[in-house]
Amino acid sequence: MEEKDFWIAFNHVMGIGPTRFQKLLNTFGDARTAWRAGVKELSEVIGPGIAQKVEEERKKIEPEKLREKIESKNFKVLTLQDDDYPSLLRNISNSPFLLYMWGNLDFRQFDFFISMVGTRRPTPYGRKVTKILASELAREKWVVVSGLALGIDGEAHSSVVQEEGITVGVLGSGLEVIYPTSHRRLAEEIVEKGGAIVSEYPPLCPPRAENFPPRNRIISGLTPGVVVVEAPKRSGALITADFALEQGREVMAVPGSIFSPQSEGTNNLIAQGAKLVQNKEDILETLGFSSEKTRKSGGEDSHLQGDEKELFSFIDSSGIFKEELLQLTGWEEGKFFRVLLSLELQGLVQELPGGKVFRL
Amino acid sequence: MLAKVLSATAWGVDARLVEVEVDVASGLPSFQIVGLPDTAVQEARERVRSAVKNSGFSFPGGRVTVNLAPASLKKSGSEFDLPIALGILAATGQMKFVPPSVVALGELSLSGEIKPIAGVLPVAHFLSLEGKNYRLFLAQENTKEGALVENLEVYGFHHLNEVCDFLQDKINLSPTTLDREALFSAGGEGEDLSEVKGQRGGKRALEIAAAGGHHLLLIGPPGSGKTMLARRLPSLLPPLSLDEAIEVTKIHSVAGFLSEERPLISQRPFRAPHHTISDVALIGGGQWPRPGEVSLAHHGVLFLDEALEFRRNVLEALREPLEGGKITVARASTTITYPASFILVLACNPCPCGYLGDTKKTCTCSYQQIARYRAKLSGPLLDRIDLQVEVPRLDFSEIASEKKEETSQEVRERVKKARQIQTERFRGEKIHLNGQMSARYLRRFSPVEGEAKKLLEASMESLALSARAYHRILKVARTIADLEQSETIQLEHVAEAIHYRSLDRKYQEP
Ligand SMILES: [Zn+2]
């Protein structure tokens, strides 16, 4: 039996996190010895409650078989002792002592990592920004890390996949419990394109709510910087930004309309000193890479003329009701819908359920 | 001795004559009624026996046999009390014979009073068309309803005694007269469109629905005014003609919904059944098939608020009237058909929590939840809905307070012109409104060419509109063009029609 088998075994005991596991290693030297230690000895290190849990689990767990079972599912296990454990993640204060990985990604072969996170309910604007940034970064061989959640996370992953790029999804559940389930296919695509899905939780661990904040420390921990695209107040994406600050990583945010609740958190981040992101170059610069400036923020309507220009000027990224637009323009329905449809067909604005039109 | 009295019964919105034969013979006392269902016989016997006795007559001691012919006609019962009682009195010589020109209908109370019944107007209409100078004897409360038709003498009575006295020339009565033109025009104004502030998009959709006879779905948060808008749709439709009013009134007569104060329904009906309604109550039926809400809404508007709350089979039942403008209700041995041609207005929330598109409260639904909810909406029934409109909840005090709102009358003028164009277009065809056009009609009457066609095709692709949306867009574009008195379908008409397919669009999802 290998030492690694016992790391995996300990990971399957609820309550054994990076801190307690480190104490065990410090006391017993290695996991194998700790696994075989008496309950009384264990109690002194990790407290009687958890020690009792270890005692219960080790009656059920056969470490070698457990590893074989996990490997039979084509999951890799990266422990802090392994060379292929992501080096940036090793440097944070409470690195996961192991990561389960689905996919054939070797972190050592890549130099550029970036996290992109945001709300599960983005506006079309947030979605579009994510798509542009993630695609451009993917084309330049950046590895984009995110949380596989709905909304911005999903958009970031799928944009990279479309560019045949590498992306990493960090789960708050086990690898066999992809959450949300609607992203199962996306996860498969990520792996097919050479990326990976990783988790510090055992493969069958359900998506517990308390798993998600700690999960965010891995997202920021895997990369030198985090880009928050859209985040309302009290968004999980802001927790990721907090971790990034603690870990000494760069925090960047995409500004939004002051009327858009989805940009409240990101605009606040910028107010507090986060780097304002208008394009890919802003991200590269923040991370210390010089880049040729080819700024093109906000100039998309320059070719518009007349009625189209007028209508477009009323539509912003936080959305406006068609009803209001009709009032603002004072146009007849026929003209109004002709011009609006033209803007929509040009991909400049988008309608969403509820009757609002958004600038893209 | 044998006596015969004529009566009649409503049959759908039509009617049939019923011959009431009474035979009184000597023998052990008995009272048989043939031709009524068993359940009704017992009750009728008790009422007639008591009414006769309590009116100062004697009930015959021998064998009384009543036959309601034709036997094949299934009858419901209480309206034959009066003719049965008259027959017994004539057969026992307590009164002279009842002339064959008299048709009597009415329920009797135990004291001999004559009570109103449902379904008088179809009978009266039928008798007037027969042209045989019938005289219709009714309860006083039913006489206005009976007098709505021309060429028929209608007499109203309060009590069995009064009928006997009249038949024996002891009292003089004149037939009921009614100024039905006055009654018809005295309908009064309903709720007016100008009472709704703002909601320009919703109002515009109502106008198009009224002009082309299109069914409509209003999607909006609670308090956005969906019901308020729907209630005003009848006021945008051309007024009922007198013939249409009589047709509508007949249906309400059979349902027993007419009152003495309001014998003629001259306004287009607005029916809004609650979502707990049964399919029988919605489409009609029962032991003696009554018209359901779909028929009560005939020539008017059927409004289903919270459409998703209705039971699936109830909504499915709407397919037949939506396709054929009528509904056939099966009865034990035969079937009855009621007209059921209406504009259907459905209303529902925009999302599971209800607050999508609300400016005051924030929607808490995920894209997935919204997509699933909307998929549920686009079930089979939605195939029949041409207009889907989002009705947001806006604060109109800010943007529309100064604006003068258009009245129903102003909109109705445009609707009328658009309908005239359609009448011309469909002359000699089986349909008369754009909303009824099938794909075949659309190819003939609603061609799109040039720029309009290009726009439609480009939109189909980039908005990922479903195939079924294509025909709906053409239909609605035709009506929008008619409202503008434009012979050809222009770019603007197509662009606006596309806007009314909000459920057919493929919205971007994560
Ligand atoms: Zn909602």
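Keep in mind it's a predicted model, so treat the numbers as computed, not measured. Here, rigid core means the biggest group of C-alpha atoms that superpose within 1.5 Å across both forms. Numbering follows the first chain given and starts at 1. First, how it differs from the form predicted alone.
- Taking 2 Å as the criterion, residue 309 counts as shifted between the two forms: its C-alpha moves by at least this amount when the rigid core is aligned.
- Fitting the two forms on the rigid core leaves the C-alpha of residue 352 displaced by at least 2 angstroms between the two forms.
- Positional change of residue 324 between the two forms reaches 2 Å or more at the C-alpha, relative to the superposed core.
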Given for the second form:
Amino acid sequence: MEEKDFWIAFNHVMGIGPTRFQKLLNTFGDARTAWRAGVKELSEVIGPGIAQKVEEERKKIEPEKLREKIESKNFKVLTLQDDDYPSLLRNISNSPFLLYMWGNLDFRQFDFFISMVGTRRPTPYGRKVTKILASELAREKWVVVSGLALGIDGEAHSSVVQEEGITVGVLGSGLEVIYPTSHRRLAEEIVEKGGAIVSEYPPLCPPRAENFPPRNRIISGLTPGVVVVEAPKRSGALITADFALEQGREVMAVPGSIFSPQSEGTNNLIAQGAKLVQNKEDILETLGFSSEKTRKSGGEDSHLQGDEKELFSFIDSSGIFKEELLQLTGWEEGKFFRVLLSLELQGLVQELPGGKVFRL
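Given the form predicted in complex with the partner chain above, produce the structure of the same protein in the form predicted alone.
If you are looking for partners or other molecules, they are not here, because only the chain is given.
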């Protein structure tokens, strides 16, 4: 049997997390020896309650067969001992001692990773921002990491998939229990496009509420920076931002209306020092990268074409109300707001309270 077999076996014992597992390795030298230790010896390291759970699982688990069963489902197991374990994640204080992965992604083959998270109940504005940012980053070969949740997470993943890009979904459940179930097809598409679904929980683990906060440390730990698109005052996305700060990652946030509860958390992040994100360039510059500038100083619009150019031509530095702009274009509202948002994200125009739009 391989040493990895025993890492997997310990992962199936409720209560054995990174800290307790590391204590076992420090005491017994390897997982194989720890798995075969007596209950009394184990109790001295991890406490009698958890030691008894290990004893109960040992009666049911055959480590080698357990690994073979998991691998038969086309899942990979990456442990902290493996070279292909994500390097950024390895460096956080409480790295998962193993990850289950569905997909053929090799983290070593990619240089650029970014996390995008947000509320499960986004506004149309939040969805549009997510789609634009995720799509543009995907086109520049950035790997977008998120939580496969409803709302902003799902929008980020699906936008990358539509661009034939690479994205990683991090679960708060096992790989055989995709949650939410409505994102099962999205998870399949992520894998089909070369991305991956990962989890530190055993494949059959259900989506317990207590799993999700620890899951968020993986989302932030896989990347050098986190972008929070939309989040109310209390949100799992803000937990991810907290983990990012603890891990020394960059925290970025998209501003929103002061009247929108869904932007209360992101606006607070900005007030506390998070980088304000208006476009892709803000993200790249925060992380120390750059690409061809999409913003033009002094309102220069030579790079604009089609609908963007037409709408921009109606806006000047004195400002114009959105209602007037909509009448001038003659477009349906969905198209109008989509093009206007694109101009805002490029830093070419700005909407002020009251609905007036100015050229920058």
